[in-house]
Amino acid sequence: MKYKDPNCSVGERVEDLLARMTLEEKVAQCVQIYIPPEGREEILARIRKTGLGSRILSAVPLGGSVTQRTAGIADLNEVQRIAVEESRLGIPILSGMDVIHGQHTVFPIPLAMAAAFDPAALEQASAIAAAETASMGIHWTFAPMMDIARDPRWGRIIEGYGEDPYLGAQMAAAAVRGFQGELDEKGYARPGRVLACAKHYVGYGAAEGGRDYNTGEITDHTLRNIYLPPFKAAVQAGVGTVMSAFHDLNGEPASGSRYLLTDILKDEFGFEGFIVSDWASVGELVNHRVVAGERDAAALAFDAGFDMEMISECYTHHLAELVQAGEISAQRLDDAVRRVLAVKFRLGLFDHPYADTDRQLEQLPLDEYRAASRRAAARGMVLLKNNGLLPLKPDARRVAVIGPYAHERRTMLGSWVNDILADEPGTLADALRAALPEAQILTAPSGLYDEMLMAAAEADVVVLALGESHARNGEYNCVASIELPAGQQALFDALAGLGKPLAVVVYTGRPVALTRIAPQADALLLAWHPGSLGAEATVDVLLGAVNPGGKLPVSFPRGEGQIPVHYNHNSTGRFNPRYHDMPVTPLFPFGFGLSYTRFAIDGLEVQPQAVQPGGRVRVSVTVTNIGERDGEEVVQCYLQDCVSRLTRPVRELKGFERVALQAGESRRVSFELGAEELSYYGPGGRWVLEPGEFKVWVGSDSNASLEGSFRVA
């Protein structure tokens, strides 16, 4: 039996096994079921019988998002034992979760390890998150999240990149190597790493009215340009498993999109792992009214190219069914079956399918994680405004530290949270007061409005916690309005009243409109919600011992009313659109974010100035730390076809370099842009690179000045 030949390839033991599998064993592999406690018994019968393709551990379809109890190493364990010893062909089961940004460790939101621009730092995060997934027995991760988000009232905004194709694709792959590592020269996944799914493909982020779960309108010129490369990024660095959205696409839902899954991520983009449906998404085709019962929704999707049912078992209740009848091809059905037991083999299951008892959670060096996720929060913190009050002072004597997050734990985390307690991380309050022995650190801990006033009238600074709830973003939480919640523009207004030297520190996981804070306050930090040592991070940049320079991910609006509004739309007929009652520039540009020190950028060379189609060019500057610290910038590099056959971006994205420099340092920084980067999706439903004209801008956001230009042949 090949199959259980550890020296055969990955491709002969699949092919073996799958010889010898009965038709409903082959359906047992397209289903992924929750086990709850009152089914049990129900469900380990079923495993031996004809196994089972996957178990998700989650007993609600916002896992990770509520408070719950997940399986333990034992459980896994005994599950996988009657798979693995009382089914017919002993195949293992596959586990997954939803560990999006953390397991035990938790990391800055996604959206904030965006801010950072560093792709070898998500690449670390999710390694450590991988360690500790893998040592509690799971082996997949429903993350990285890449949708595109515009409409900062969506409340997944919080798990993915932001706004821009460029930045989303680097991230996505970077977030995909760290889970899953590179293979061993057998093609085996390496021990501590777990399999990784690329969602929600595609078009989730621009469901309307940034409600989830909603229809989304996207041309397939929009689709491919903006929407699509994040996906494509994650294919080419072999991401395993890809899960579908929830919503319909132009008419057509997600989950029953030939098009989409079949034409474009298999064939197109030649994806070889296998496509999940995201929770009971397949049995919600019926709620889309675009087939009539059960079984059809079962011949749409997996025709369509869904590989995996998650949750809803259309598949368990009539795959067979429609294979013998012949609705469903044998081959459909083999191909989703390789693809599965593909993953499986890849992962290693037939060879080590337990858990090691011996390396669990408490033998990783937790003490490096908890660094790690220490380093990574307060440089994805960005600094939108400061007048000279930050860093604060150490001898500062009396500091006052108030509002609705001084005392707050639990929002730290953000929306997604698995093997951590929510009274596990510090708060802002207390991180202050350890690294300010000497001062004297008031407080409200009771919240109440009149308490905060006065201790912001004795105090010589006032450190003003504000933000959102990690309960009010994240999937479901979705907000018509993006003010800060009800109360905290009037403490705020409040507090700017007394004269005090004021610091808003921001907690949240979307764009908030701080349009009547910005103009009043001293300094305004962006903190998202950073994760397990989030408060410490905090600290670390409000007393300098982090220099600031994370940049914004996303466009910040003044409001609601200028939704969406992103740095790269298409030029337009007429110049400057524009509202009545409020400017049409974001109150923050993509991009966007000071520092404690000054960086100039200078010496731009575009070398050479004419290129044939399949040349270079190289984009150079020299950049400059001109302040008095040590500090980081994020040097960025957009570019503009001038003329074009379909209307174009303004400006796009095409390279970005953090660099550290000592005070006095200055650091050459080149860029190279080839095909890949001057091509767009175009007339024709075809990749083209027009000749012509290019711009390019180098500085440090979405609205640098520094400019160029070269032409293609």
Ligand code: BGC
Contents of the next structure:
Amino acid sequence: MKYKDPNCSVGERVEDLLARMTLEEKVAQCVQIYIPPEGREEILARIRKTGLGSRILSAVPLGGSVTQRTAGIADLNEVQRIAVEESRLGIPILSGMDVIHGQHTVFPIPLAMAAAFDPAALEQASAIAAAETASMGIHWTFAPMMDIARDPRWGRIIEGYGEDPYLGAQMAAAAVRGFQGELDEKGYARPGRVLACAKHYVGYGAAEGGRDYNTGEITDHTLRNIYLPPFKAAVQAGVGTVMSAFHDLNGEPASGSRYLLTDILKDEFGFEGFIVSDWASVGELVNHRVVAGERDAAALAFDAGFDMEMISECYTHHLAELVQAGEISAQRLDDAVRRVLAVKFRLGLFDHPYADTDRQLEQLPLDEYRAASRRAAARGMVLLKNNGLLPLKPDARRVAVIGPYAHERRTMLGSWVNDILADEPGTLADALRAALPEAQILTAPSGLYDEMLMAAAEADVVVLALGESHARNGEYNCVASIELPAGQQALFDALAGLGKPLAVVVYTGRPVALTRIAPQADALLLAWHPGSLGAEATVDVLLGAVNPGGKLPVSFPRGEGQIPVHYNHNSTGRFNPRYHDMPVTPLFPFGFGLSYTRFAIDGLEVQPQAVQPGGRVRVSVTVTNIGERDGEEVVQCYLQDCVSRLTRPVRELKGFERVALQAGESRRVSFELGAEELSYYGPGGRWVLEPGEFKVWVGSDSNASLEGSFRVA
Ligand code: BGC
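Could I have the structure of this protein in the form predicted together with beta-D-glucopyranose (BGC), to go alongside the form predicted on its own above?
Every component of the complex follows; first up is the chain already shown.
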């Protein structure tokens, strides 16, 4: 049998297998279900009869916020054995799970990984997550999430890379490379990697009011220029699967849109993998009221381009009948099945269907992984203010470590982490105590505010850990106010009244309003949800073992009334559309972050000064560490197309590089701008590069003022 022969090409194997399949067997490959203990026997019988496309390993849709029941290797192998040995064609099952920022070793949340402005670190984190996931017999992760998010009320902002399409695209591609690795010469995945899934396609972050699952309206212009680039980058990086979004976009559910799924993703981007729905999003077409029942939902979704349906079983119940009735073409079904099978072949499932019990989690270099997680966490932290209090002096005698997150473990990990890991992270108070054995660490583990104030009153310096719980962000966890949760501002105000040196650490998954805290705190460190080693990483930064170099991947508004506020807004006819009661600028802009040293960026050169369309321009600067400590700066390059036919952003990030410099050291940094950076989706629905003048700015955040220009002739 050719399809079982690893010496044949993937294409030959797919065609050989497809030719042997019955209609029911084909439909089964387009289905993904959860196998509940109570319905197990029935499902196993189904697998014997028709096979099964995929099995999802979470029991409930909000996998990110609850304890997940995860099947063990024995169970995965047993179900696989039934598919491989007891079904007619022996097609293996693809097992998928949400591994968003770590499986066993938890890395910082994706938004924090973006803040490191270091795609290589994300690639490494994703490769580690892949190794741990593969060691547990799981083949597929529903990550990376690459939804552009301009609204911090939306809880899922934590899962993506922030507001910027360029940064988002670099990060999306890095995560895909890390999860999937490079295919071998014969086109097969290498061991220890998993299949990635670019989600949620597309515009999901534009939910009205920041309410998850809500309607979005995005013009084609904004969709193409802002929301689609990370997905295109993921496709170019070879992502094997794409997941659609739950919401309705421009009057059409994203899960029923032929324009989005087939015309753009498959035909225009040339995506060759398969598209999976989100949890029951095919069935939910009925709730959107674009179809009257599940049969029509199956027809609409399948015709739109979904190859695999997650959870709701509209395909199981209706697809065969739709094909027989001629309402879905047999070619379209074959196309979907080909895509699913090709992914399975490439993953090596036909040749190695079972989890390798010799490569289990314990055999992996977990200490190395933990070191990488700690390093990534510290690199993603953003120093928002410092009047010289940080790094804390090693001879500090009495240090109060207080606040709602001083003794917290689970929140370090963030959402989309299996709650069985909840007790593993250390606490900030313990980590600081371990790092400062000579000091007296004053705490208030009771959580009582009066005890916190008493500890602070006795201390020489106060470290106050504020923020929001991991349970308050992530999927379906949206807020109307971006102020810190109740009581924290009052606690801060009371502490500030004591007049002690005060460093505030904020653990959060979304921008929170720090408008009344920033002016009064002596130092403000944004630590996000930093992962398994988050407490230790925080201490690395507080004590200066790591000099912070993270930058904001999303603007920090002064209050929710400013939302949406993002640096890359369009030019307006009357400048400065304003409020009477609040400045229009965010409290901290995109790209912002301080260091314990200082950097100078100068010597801007733009070469050549004029290019033909298609030519390349090199923008170079010198970055110098002019402070006393070694440190890292993210040099950022922004572009403006001075005159364009359609209104364009005032500036757009088009290059960045994180540079490590010793005290006193200088380095030349260059950015190349070519057709891809200079063009935009413009008039007539085409990518255009309009001749004329372009401006560039290079600096350390999105307000960079070092300016140059060039012309495209
Ligand atoms: C989420 C997805 C996730 C899926 C499977 C859905 O509720 O929107 O991001 O991958 O569940 O757990």
